[in-house]
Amino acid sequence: MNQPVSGFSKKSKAEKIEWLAENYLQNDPNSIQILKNYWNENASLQQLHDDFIENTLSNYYLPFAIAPNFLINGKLFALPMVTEESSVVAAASNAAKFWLERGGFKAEVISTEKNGQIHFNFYGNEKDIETFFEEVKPKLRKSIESIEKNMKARGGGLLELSLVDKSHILDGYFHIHATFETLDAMGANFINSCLEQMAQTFEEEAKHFEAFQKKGTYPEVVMSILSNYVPECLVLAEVSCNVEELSTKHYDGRQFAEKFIRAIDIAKTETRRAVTHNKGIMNGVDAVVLATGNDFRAVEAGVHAYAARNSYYGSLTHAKIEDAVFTFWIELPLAVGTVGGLTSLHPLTKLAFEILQKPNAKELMKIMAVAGLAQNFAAVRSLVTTGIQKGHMKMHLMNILNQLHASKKEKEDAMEYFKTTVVSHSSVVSFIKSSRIK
């Protein structure tokens, strides 16, 4: 029976693997070797990776790819993308090439505010907490002067503080809403440091507020934390062309545009479709987020909350025909950075920024939004014409062949055969079996 372990974090990497093998891997030498196979031969580079997180045993590799031909605001980009899902990079590349010949993508940053809250309980008189907040607000600002000194020197810092009363929803619950500008940094650590210092000042000053002293009722901070919901940190990306330029072998341009718009409207109406629709958008966004060392969990959380901002969950993209012009666009809340975190530590992340021509945070927001729009265009175009599986399964073919341990010759034969044959797992299995019988 497996036993709990103490002091695991203090063990060496070899000792951690030994413990894992003894308790969970039946001392299987193959399992141990798999972990070691993914160590980087460069010891200093491996140590860098080991230091990213706790209890590191090995590295987990994902493909680092490029989607070329993205024309954004008249400038040509090749987008670094990190993902494991078949067809994502191919779809993005195809959409980029399609729109390259139609004027490319336009993108603009609408706003860049980020935010956080000091959450606290207060069960006293509402007027007292309002009066105290107005009195203490300058002191809260002053308390973070040293923390925000460098950020302010660059043009960022704390923007505004406001008191929010939510006691009608949750008894005694209030929070201080703080907005920030963090420029090229994602800003999580900066925001959290500011909030925690202001929370401490808030509680200390409350002890000396006369109205609280008289009634013996004081505000009590529960927690202080940034929010990953950033609807004021917004970017817009769009493409447009005459409907005639959308003609395919299946439909003329207007027919295609109308069917495409109908698909978008369905995603605005039906939540079950919207979730998958938006997941496809995030296939593109997350791939660039990962490649640039940004926090895809934070981005995902904020984006999906934004998709539900109107009390229902709907499409993040929109489309219309106006005066025979088709327009397709997206609005996304994206709090990302080009400095701090992994952006300056991971060698491939540094390379990704070189490939992207060293963008600042606003430029990176535009690039990510364009990646999401391109991915969605490619997906919806497939859905309303040939269907999603034809292209996806073609790209998935190599994964199936690798699962079947196909030889180089078998892979070559299969790739040729399935150029004109529908790909499914069973059809690939049958093909390999018949090849091996011969």
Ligand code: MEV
Given for the second form:
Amino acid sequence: MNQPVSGFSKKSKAEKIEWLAENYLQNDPNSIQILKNYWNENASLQQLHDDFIENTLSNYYLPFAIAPNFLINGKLFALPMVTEESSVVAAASNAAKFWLERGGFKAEVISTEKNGQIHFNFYGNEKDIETFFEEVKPKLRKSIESIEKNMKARGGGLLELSLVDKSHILDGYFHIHATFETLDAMGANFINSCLEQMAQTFEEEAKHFEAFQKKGTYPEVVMSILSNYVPECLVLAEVSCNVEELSTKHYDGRQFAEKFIRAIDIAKTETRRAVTHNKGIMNGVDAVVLATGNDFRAVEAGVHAYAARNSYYGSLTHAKIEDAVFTFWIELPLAVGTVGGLTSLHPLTKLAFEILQKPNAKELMKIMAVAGLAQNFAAVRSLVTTGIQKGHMKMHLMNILNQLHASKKEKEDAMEYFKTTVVSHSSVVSFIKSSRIK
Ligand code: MEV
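Having gone through the form predicted on its own, I am curious about the other one (the form predicted in complex with this ligand); can you provide its structure?
The complete assembly is shown below, putting the previous chain first.
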């Protein structure tokens, strides 16, 4: 039976691999070799990656691709995308090309406010906590002067502090809601540092507040942390064109637009569809979030909470026809950065920013929202016309061929054959089997 290990993080990389091999890989040299195959020959580059997290043994590759032809507010972009899903980049590129010929994407940042809370218990008199909060507020602000200095000099920093009484929902629960402008930084470290300092000052000052002293009841901080729910950090992206312009040789523009809107309405009504619909949006958003070294878990959590803001979970995109004009749009809460975190550390992330022509955070928000809208357009267009599997399986063909260890020649033949034949796992297996018998 495997034994627990102590001091693992202190071991060298070689010792860690040795321990892993002994305990979980039956000392299989092939398994160890897999880890080593992904080491980078460039020692300083490898060290940089080793240092991102603890206990690094190897690197985990994901493809880094670009989707060209994104016309956003009149400027052309090639979007760097990191994803494992075969059809995502192809779908994004198709949608970009489609809308390039119809005026491109328009995007606009609506707001950029981030927030965090100091959560605390208070079981005393409501009036006392309100009075204390008003008294302590300037001291809280003062206590973060040194943390805020640089951010303030650039035009950001703490915006507002307010007291929120939630004791009617959870006995004794209050919080201080703090709002921030963090400019081009995602701001997690800045916000958390400010909150933790203010929480300490809050508790310290409470000890000297007479009304608390008299009753022997003091507020007690439970925790201080930013919120990844950022409905005041919103971006809007849209496309529009005359319904006739949606016509292709396969379908009529108006009929297509109406079916497309119906699909959006279904995603607004039915949670089971909405989750998949929004997952498709996040295929595009996350790929750019990852390529630019941003925190995809934070973005995901915030976006899905936003999708549920009206007490039910619904579509993040909307569509309408008005005066024969089809409009399709998305509204997304996105707290992302172009400075700080991995953004200036990971060489591919730095390159992604070069490719995007060095955007600031607001521009990046627009680009990500457009990536989500484009991805959703591509998915819903396929769903209401050909179905999703045709395009998806075409892109997945190479993965199946690789699973079957197809040779270069077999791959070429298969690519040719499946141009006109529906791809499925079994049809590819049959094709390879029969070509090997010949
Ligand atoms: C697959 O990754 C994403 C889709 O399921 C999205 C959708 O259904 O809208 C195709």
